[in-house]
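For reference, the chain that follows is the form predicted alone, supplied as structure tokens.
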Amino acid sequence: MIALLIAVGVLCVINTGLVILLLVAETLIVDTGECRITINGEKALTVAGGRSLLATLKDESLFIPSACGGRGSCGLCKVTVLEGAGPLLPTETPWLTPEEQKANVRLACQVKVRRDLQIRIPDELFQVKQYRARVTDLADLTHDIKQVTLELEEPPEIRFKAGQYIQLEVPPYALTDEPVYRAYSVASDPADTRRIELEIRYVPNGICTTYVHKHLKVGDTVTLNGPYGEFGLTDSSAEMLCIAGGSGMAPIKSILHEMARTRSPRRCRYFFGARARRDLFLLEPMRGLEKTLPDFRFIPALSNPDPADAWEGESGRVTEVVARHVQDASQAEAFLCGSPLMIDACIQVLRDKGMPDSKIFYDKFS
């Protein structure tokens, strides 16, 4: 039995040595040449191979949505690829179904360029921008989520709709040796188009949380391209049910700024979740909004509260509560922001309630 063991052990030093000898010499050795993509079938690029294709669009001004900056842990930044990407990687498997296998859907992050290319994108990344923008602002909302203010200088204006999210660039520092982007929802109102805020969670050694909450200063200067996304406000008078967690408040915040705005006479019960009430904020905000709005109700909800909270509003985690107001949601749409779990949760509390899938739209913060 030990002989076996180190038989085994042998061999996985050999085949991890042979994985390692491999992409040395793709890095080192094979030399791809120009490239040629051609995407949609009209624009082409002349591009130097060797690179992801993410990374190569990106030099070419063409972003495509990463929320990972390219570490293939999103599945954000699906491209369909109609020639010369090779084979589909183990990689990618995991972030595409079946029938987006079929059609050539694919990882840009995981796609090398070593051979032309034929890709197909939507047309509305055409109209992502890249910009430079100035910190105005830097506001402690709780202890671990930090606001953002950025003033647009170049272009000194970005159109987006409520729900949508841009990609901040992190220059390198201590965390990283290259510039890498990450997502953030944009917490302001659309109207407000040369500035916008956005809402930053802490997470230990995150390569961009870490840069916005120990390094960012007013003043400073910063890159962020977009606008991307889908989320937002339907065309629809159906009741609304919001549900939130942490920086989720960010794109409800910005939909609830347009409500406000259009005076949009829908009737909407937004539930947020936190764990204590150290870990509620803008509640003046929100309730500002309740009278402002018709028939809007913001309920807060504390899954542990202290003690000390002497807390006397909702308690227990957010699905529950959600659970205990809503009897009947069949007619009702639901926009949830927040962690994977949570999302999954909260799905099937509303399935429960007789709310249909088609009816649920959210945006997992992952």
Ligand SMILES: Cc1cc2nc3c(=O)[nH]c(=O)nc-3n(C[C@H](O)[C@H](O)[C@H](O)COP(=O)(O)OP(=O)(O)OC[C@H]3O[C@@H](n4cnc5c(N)ncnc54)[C@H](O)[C@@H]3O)c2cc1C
Contents of the next structure:
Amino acid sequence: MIALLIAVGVLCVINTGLVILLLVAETLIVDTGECRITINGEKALTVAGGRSLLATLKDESLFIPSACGGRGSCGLCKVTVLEGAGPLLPTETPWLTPEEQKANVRLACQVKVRRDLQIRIPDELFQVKQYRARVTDLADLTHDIKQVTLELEEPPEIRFKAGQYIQLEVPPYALTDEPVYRAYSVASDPADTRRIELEIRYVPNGICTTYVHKHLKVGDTVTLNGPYGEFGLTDSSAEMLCIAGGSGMAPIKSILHEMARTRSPRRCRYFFGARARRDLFLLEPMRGLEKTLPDFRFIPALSNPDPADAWEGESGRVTEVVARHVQDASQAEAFLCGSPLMIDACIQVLRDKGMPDSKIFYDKFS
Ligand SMILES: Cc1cc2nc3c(=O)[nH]c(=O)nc-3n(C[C@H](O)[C@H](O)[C@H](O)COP(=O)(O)OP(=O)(O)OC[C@H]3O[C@@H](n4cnc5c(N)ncnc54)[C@H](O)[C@@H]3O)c2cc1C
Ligand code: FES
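Now that the form predicted alone has been shown, please provide the structure of the form predicted together with this ligand.
Whole complex next, starting from this chain.
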């Protein structure tokens, strides 16, 4: 038995050594001059090798979803690489299911362009464009959330679906030597194609949020690309349970605008979780939507109200409030936005209330 374990151990060491050798050899020997990337068996690009597939495609105006700027920490930049990607890296495996790994799905930010590649991407990504926009308004919604209004300049219009997000470019400044991109859900009505609103929560020392909160000014020009994402209204008449606090309100607000404009008769309950009164915002527009939409209720809940808040509304964590209000969720659909922790807790409550996973839609702001 011990001999067998030693043999397995030795094999593992040899295997790891070979993989390392292969990677070093690949870096040193393989020609990273010109490479050809064939996309969906049709379009072919001739590019300079040596950079990540994500960065290379971006230079060709092909934008792959990415929320972490290529650091391998969001898992959004998935593309199918049929040929030429090299071995799967340990930085990719946590983001890929066994089925995706078998189907040659890879993270575009981790795959280096070193030889000719055959890749497959969804057709919608060909619609993604880069935009130049001007900041026309910056408003403090709370002590840590800003509403950023952008007017599109070139191209002057964007078509997106309620619930989708864009990627905002942060130019080099004190916290970054190179441009970085972060994902932000669009909060405004998709019918308004010339301007978009974002709701951006400050993350201490965060590259993009520090830029937006401390450096960006009205009149500045920014670059963004999009739209991305599949989160949004479904083609159904089922009751909607929306759960989103803080800046997670952004895509829900866009969805509610869409519903109000199309006079959607769907029953909709929006649970907005916050700590204290100072974390609540846009209460008036939400109350206004209760009057416009035939069957909509906005339910703010405070988990830690200050005594000075004199709060008489719902109290407790948003999951507790949902559990109190919803008896049977088996026929409803849920739309969740916010931190991964909050979303996972909500999914558990909804499952307990009978909602199948196939009816739970979410965007994790990771
Ligand atoms: C699809 C999608 C849509 C999103 N929409 C929105 C939106 O509408 N509004 C919005 O404000 N954000 C949104 N986000 C989050 C946003 O993309 C950034 O991750 C966030 O703003 C932080 O960026 P940063 O550059 O300031 O921080 P970074 O420089 O990326 O991070 C700095 C540090 O803070 C940590 N960190 C990163 N994000 C958070 C966080 N949210 N809370 C606590 N710690 C964090 C990191 O681990 C790191 O240690 C969305 C994310 C996704 C994936
Ligand atoms: S861009 Fe975030 S994992 Fe690749």
